[in-house]
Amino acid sequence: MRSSKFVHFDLELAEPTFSSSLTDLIIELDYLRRKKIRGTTHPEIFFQLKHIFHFLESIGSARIEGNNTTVAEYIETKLEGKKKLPYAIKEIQNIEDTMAFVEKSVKNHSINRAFVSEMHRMITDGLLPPPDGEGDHAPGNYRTTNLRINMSDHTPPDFLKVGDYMEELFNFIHRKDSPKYDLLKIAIAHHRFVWIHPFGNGNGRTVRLFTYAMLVKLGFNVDEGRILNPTAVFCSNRDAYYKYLSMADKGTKKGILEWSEYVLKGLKEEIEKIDKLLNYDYLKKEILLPAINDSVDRKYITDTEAKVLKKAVESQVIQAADMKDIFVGKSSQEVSRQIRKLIEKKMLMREGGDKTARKYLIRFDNNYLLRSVIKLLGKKGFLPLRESI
């Protein structure tokens, strides 16, 4: 059992030297943050993978606690369509939903104690508390107990400080600093909400989407075309997690910095990383072509599916007449049925969604393609979780 006590410091910025090589990754990710976003890669294609990387990412923050499911078993849920989702696999789903309502409401709306305390009650809804589950006895309200925290020395402050440690927290994510040190207060703040420890259980869940809160409203348009995985920082290496975090939970400035270099210097590589799939040309050849001669392999869709699948892939963009020398001596009537079936499978979709729309685009994010696309993600070095699919 290991012997600790709460030790109070001051939350305040640390600053890094002007020589420092965190100086240099905070100058380089405000670059990333401010840097027009300009690609090949189709809206629609681009979003699918977006979706993709999301629930990957809530399987990634969901193991960090200890959640066991596998990639495999999650898509199965997902492509079965189930109303009624095994226990382990509501954990992860509650993480994706949250994750929406961070994109959808957070630019509109401040981090404040009422944003953070939704978040809570999304990740925890219908779980069971501890020690049966991930839940909380009393999901969105601060612990009204004192805790210890697992597999670390820092004992949190007594519960009947945590509203002051918040408030506190809050008017210092919103205070007017100078622009410049928007990245810094970010890392910053994601060891404060864990050495606070707000809640009764789901902290760590809560912190990584309060995170993701800050990198959204702080500038990096996720809804412009970027995808941003902060959990890939922190779950691709748990005891790198938690040695960084042991470093800040000792209030040193050295501590403070080395904690922030490590969260900086992981989200710059993953943006940096991903934004290679805005590049179409990239993805064509090394992502979705492998991926339709992978589902093949596999038995997943048929050669005249793949074929259909190619032609689109290759132009991104296609039309019925595109696809008259795959249906060689076919109808109109007769290719129109088969871009319909496509669509049923969820292989194909309607460019804009639109229902009469006569132009299509590859779909793989809900149908059996998406196993072949993320084992292909994987073999690129694109996703923290190392797995076959």
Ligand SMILES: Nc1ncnc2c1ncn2[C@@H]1O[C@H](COP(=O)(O)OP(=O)(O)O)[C@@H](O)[C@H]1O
Second form
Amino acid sequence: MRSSKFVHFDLELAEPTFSSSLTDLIIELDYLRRKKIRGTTHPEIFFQLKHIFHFLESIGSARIEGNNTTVAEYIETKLEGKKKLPYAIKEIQNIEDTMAFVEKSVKNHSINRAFVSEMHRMITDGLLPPPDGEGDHAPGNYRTTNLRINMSDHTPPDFLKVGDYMEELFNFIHRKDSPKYDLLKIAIAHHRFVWIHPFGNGNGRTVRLFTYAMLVKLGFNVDEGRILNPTAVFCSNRDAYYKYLSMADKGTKKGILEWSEYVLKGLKEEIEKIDKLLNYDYLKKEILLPAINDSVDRKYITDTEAKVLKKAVESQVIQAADMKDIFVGKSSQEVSRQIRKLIEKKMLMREGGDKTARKYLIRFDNNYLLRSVIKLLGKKGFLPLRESI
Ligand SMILES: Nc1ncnc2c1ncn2[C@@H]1O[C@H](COP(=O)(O)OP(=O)(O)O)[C@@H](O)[C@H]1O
Ligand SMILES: [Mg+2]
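Now show the form predicted in complex with the named molecule, given that the preceding structure was the form predicted alone.
So here's everything in the complex, that chain up top.
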């Protein structure tokens, strides 16, 4: 039964029992948090993967409430480098930009009202407010009307109470509890945020980055080489996400713990995927080399380009001398010219972005290899979105 009345319950830490599978998950995740992963994948290769994940997550986050942009369309528009983006693309770009903002600033900022307001402002920037678009009437400000959540039975609190409920939430996340509660708090805070529904629109997109911000603060961070794919947990199956949110809406210990287990299980799976991609041997054999072959098959790149790229992938970093057997009988000037051409086509890049560097790496965030790399990542189950590209 859909009740139209708001039902309050207290914000508190639900304690899982020691023998529960949720406790196992918390222990495993805490281990992953502490374990400093030293992957064999070159940071500049990993960084490109991270970028791909982040824009796919942004698409996924926008899709939850109906943005229909396909991965192919988004790539197309991005690669064209248009200044004025269509609204649907702008919505996704905003999420990407906000994700970058979170990564850059969360270490030096408290996750407080100002921080969340800024996220919301960026997320809704330049978008039309409802019912015409996915923006908001008051970017960065709490709502001033009462509302319902689409496809849910929960009625959020009266708008007059939003400020107090949010204050309580910020106090909860900053409260000095033992670190063993950190992960549980992240899950509970995610639900509480959308349960309050502080904004007129954009709550879902904001809360997924709010969770990301908390995770980065917790140490699942980017500097140590992990690309965390947090919104993937929520975006890969919208029905499951909504189902577990509504379990938590009940406000019972059982409901909250079931929701928390759903979140943390998804998180663990994401982290395991990322650790796999940090293993260069795996990345090379399962993703990069097959992606180059795919690009040749689809005639995105030539056989010679493929040979150079495979060389680059084989040892991650190459020099002109390594390419001698591809360009047999060619002068070294000619080899340098070929390398320059590949740099212009964004298939190779100089290590460290240094213009004088004579060492090169594969580059796949370009018009040629990007689609194939995404296709292979999808084939191996790394992507939150299921679609062919
Ligand atoms: N039963 C529920 N209880 C609490 N929150 C919910 C429930 N169902 C959905 N939500 C949240 O509401 C969000 C949609 O709210 P909305 O303000 O329209 O966000 P957005 O515009 O970013 O999609 C969903 O993404 C989800 O996070
Ligand atoms: Mg919405």
